[in-house]
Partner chain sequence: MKVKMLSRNPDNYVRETKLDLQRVPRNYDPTLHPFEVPREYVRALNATKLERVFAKPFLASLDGHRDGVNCLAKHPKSLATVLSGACDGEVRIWNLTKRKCIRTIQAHEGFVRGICTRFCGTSFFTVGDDKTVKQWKMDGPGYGEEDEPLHTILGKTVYTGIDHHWKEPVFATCGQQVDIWDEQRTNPICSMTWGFDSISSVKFNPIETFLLGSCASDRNIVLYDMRQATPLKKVILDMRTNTICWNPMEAFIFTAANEDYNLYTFDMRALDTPVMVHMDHVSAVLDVDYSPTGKEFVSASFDKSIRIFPVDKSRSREVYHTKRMQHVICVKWTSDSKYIMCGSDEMNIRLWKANASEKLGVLTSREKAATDYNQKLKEKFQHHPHIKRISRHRHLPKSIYSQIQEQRIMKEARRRKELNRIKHSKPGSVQIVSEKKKHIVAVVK
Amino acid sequence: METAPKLGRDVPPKKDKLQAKKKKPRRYWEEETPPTAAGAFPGPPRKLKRNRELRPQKPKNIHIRKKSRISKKPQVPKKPRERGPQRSLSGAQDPFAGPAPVPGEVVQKFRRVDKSKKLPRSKSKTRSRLEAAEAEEEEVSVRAARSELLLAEEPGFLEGEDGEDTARIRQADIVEAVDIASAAKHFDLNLRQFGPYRLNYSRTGRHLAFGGRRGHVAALDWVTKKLMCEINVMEAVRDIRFLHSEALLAVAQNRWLHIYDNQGIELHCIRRCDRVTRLEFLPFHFLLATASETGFLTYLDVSVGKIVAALNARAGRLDVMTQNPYNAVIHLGHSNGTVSLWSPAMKEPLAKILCHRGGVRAVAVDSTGTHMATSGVDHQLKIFDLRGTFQPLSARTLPQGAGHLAFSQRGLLAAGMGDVVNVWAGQCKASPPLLEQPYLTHRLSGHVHSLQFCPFEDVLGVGHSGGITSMLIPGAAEPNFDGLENNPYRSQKQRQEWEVKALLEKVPAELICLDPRALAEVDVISLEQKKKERIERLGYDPEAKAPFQPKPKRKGRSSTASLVKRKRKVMDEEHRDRVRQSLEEQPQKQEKAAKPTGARPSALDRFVR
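Can you show how this chain looks by itself in the form predicted together with its partner chain?
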């Protein structure tokens, strides 16, 4: 109540009088000061007032607000209520009345249920249960969106002065401008001897492994620059990949696939995977996917050491492979310009997309699984929409054609073209990168051989013929990691704990499909099938409508003739309804039949009756 005199301006005059009448309580330690000065608390009242101006007030139509607690435009302050703000018992008004507003697009990010899809036809009990579940989901997404406020870090950014092109900014300029800790993330490893390098970051983004064509394999904690191991396998190294944690390392060597631990000790030599050219690790399924020269795509379960599936792609040598992190589908690029999508559960590809004329050189899929970037021998760089249609969103011809592509966590696209690396950025996280203007470019000392964005750091690792380069790309990475999934700062104990949990919830390989949420949806077709089977089994349809039976009238005349007449009437009505419905459907059917989709109209069509 001490703040009352300052607040008085906004409070109606009636309230002012009340305040004046009531004697202000005075503490013994206070000096005797006139109440207008309010000297004891200079800070809070001002602050309070400012807050109240900033904060959108609860709007007038309180009922509507309660139903949808998501405000569509969070920035626009709402009109204050005409009736005046709510008062509590003490008379103080709540400056933040009502539930806190949540921006709609943030809620959209967390929304799991597709509202546009209608619920399947079901009994009222099931239906109400489904509706309740949906409402619960909605509530969950609102709450999750509200928790967004607690995130500690902000993403990085790079902005030029007006008119300045960010692509002109050199790495040296960025290093000069940023703090020491960030500047230390830019480094070059000059390793000319062992030839072009492939590299891989661990899932936490803390560790880096690289392997040179001439057998040099090393792993290090790249943040502290502490070397974990360094060996020469005395054989050509085609690809290198961390398994689920930084303790295990898979190396595709000239002949076979080898697995090393973080001290460089060879643990396994997997002879069933031979002549492997590319490796991909699916962390939630504990599957190591290998693409080989012999044209086989092999899935190795690294938790039990079994080969889950060996699929013959029937497209010759495979050396373009990437995984879709959203649904664990493997994308293979082929020399005939197609990209095929594979799951270990199917012998045939899930889909084939014709992307380029000539061969496909590189494929990359972004972390949300919505966009796929491909580059081909035809020097084109295309971005495809992966949500059902597989249509190209944008395309661009590059002077040299990109040999390597990589998406960052926030949707930046990096392409390695000869000894140049280009990075493109989109409008926001969810939008595809705009290919007109590169965000950053960098020229290296050798030809690019491998590209990967470091998770949770604004760093792009480039393996090239001259060694390894760690580039600074502001705004590339997700700033806030989840401690229970990938924690760069985790201790050994936490890692062990996480490992046990992850193994316990290892997803079976059979569940890999294009839509990973399909498991939580109602299987409508089989429900229909079930109903059909039930009718067959029982010999009648238990849910069918019974034929109309007129009830005899209690009062007045109830002759058999009138009963029959009534029955006739209802039957006729039903019959007419059926006829009307079929008549309405007929022209639609005819239209459909008249326009066979996909076929071109021919000049001879006019003779068709």
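Numbering follows the first chain given and starts at 1. Rigid core (definition): largest C-alpha set, two forms, superposition within 1.5 Å. Note that the structure is predicted; figures quoted are calculated from it, not measured. First, how it differs from the form predicted on its own.
After superposition on the rigid core, the Cα of residue 539 moves by 2 Å or more between the two forms.
Relative to the superposed rigid core, residue 96 undergoes a CA displacement of at least 2 Å between the two forms. Taking the rigid core as fixed, one finds a CA shift for residue 191 smaller than 2 Å between the two forms.
Show the form predicted on its own, please, because up to now only the form predicted together with its partner chain has appeared in this conversation.
We keep it simple here and write out only the one chain, dropping partners and molecules.
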């Protein structure tokens, strides 16, 4: 009798329909399955245990000792491995591996921390924080230096041919040589019936406001020539200023100070500021400074509508005023030839500079706060250094005294003398202008009444008795602007967001001083005075080091003799430290007390120790 064959021994099993299909080709990322025995069933595929394969295996039978928080041995930082040249995916070697080098001069321009000053002696925690802040500041300055490569625009100046004087080049010749967009920035507004005019550009350089002596007030987008508002206040206009944005306008009229919006609607009439002659707006403090005929300098906080300070200059009528953009200090020119520097935190002037033999007619300060230009009745034009010395750097006698002065963003100086405007240029932005030879000269149709350079544009706005003139001054403005601070192309939504941010970051008026960097330093004199007063009030020094008191020990080791011995040991160590410190300071004192090398020796030198 025949028996049926068992499965898997003699007769091969029947092929399943799934196995009968064509075998799929193996992809390059799949692992090759191990070959099975002939006729054996491959079975289900195994799942790869990736976690076990990727996780590093710890060696067995090794006891790992836990590290204590307080390490006994000083930990030496490991040296970084010296990696070879990096290669890309294709295998090619990068010829310029690592970050691109940055010139030190460019980094120094963006550096704010003075590395010449050493860190003060302080606790380790405070010192580590100071070092971390310095490292972060260094990294930020390097990033700013690298991003300067992205600034595409470069400043340029007008250069003549060999032996050609650029002062003889007329505005018509410049308009013919430049492109159409730049030529459209030169124009003349004939407003002879309402002149003379005072003008002011907004901080973005996009809008222009001007006011005539006979009451004509207007504001426009001077790039597109779109008129924003035009009114007649039926009163003499002495000065005009934009506030923090082009939406608000301050006008000093014959009696009081008035605030208008960009549609010409009167918003406020401030009667406490009466008979105002000059206006200046401090953008980072939201302060409007006014100078009056009565001799008062008034600071108005436009964010809350309150007068911060009203200072009596005690110098008669005030009609010469400007601000220092670097530290927000107001400069006033007086009829006795002096220029006084004022801050709302002080009732007396911060400094007084004797500039001219006669009265001061005009004052201007450059954007870096380094140089100040003054002109007086004695026909003198002088450049002063404001970095603590207040000494004149250069002077020039003009045929007519300059009645109006203005500095550009790159250090060009414009002076209005009668119906002539002269512009002087320096060697670079930080250098004072050279007064020997004028850079450009232009004659107007009326006497100059106001001067101002347009921000971020090579344009000089001149208000005169015949209207408004826009002159082209190549190389006058900064070619690259900060879009987060002053964006000429911002929308209304962006302007509103910027206003909120500027209000939150408003600088208090009490912080205005000559050296703004002193705000980050410690006033050692005041600190010592407060400490002395505190000691006198309490009767003892609470910060004095308490005398050493040894802790009692057990097992008979806290006897009187052992306590005295431990006290004596600590006293000897402190005495040894004081002696060592005095020995270290002794050579320095001897160097200071040493006589100069050229002095004759004396017979008494043998007794000097």
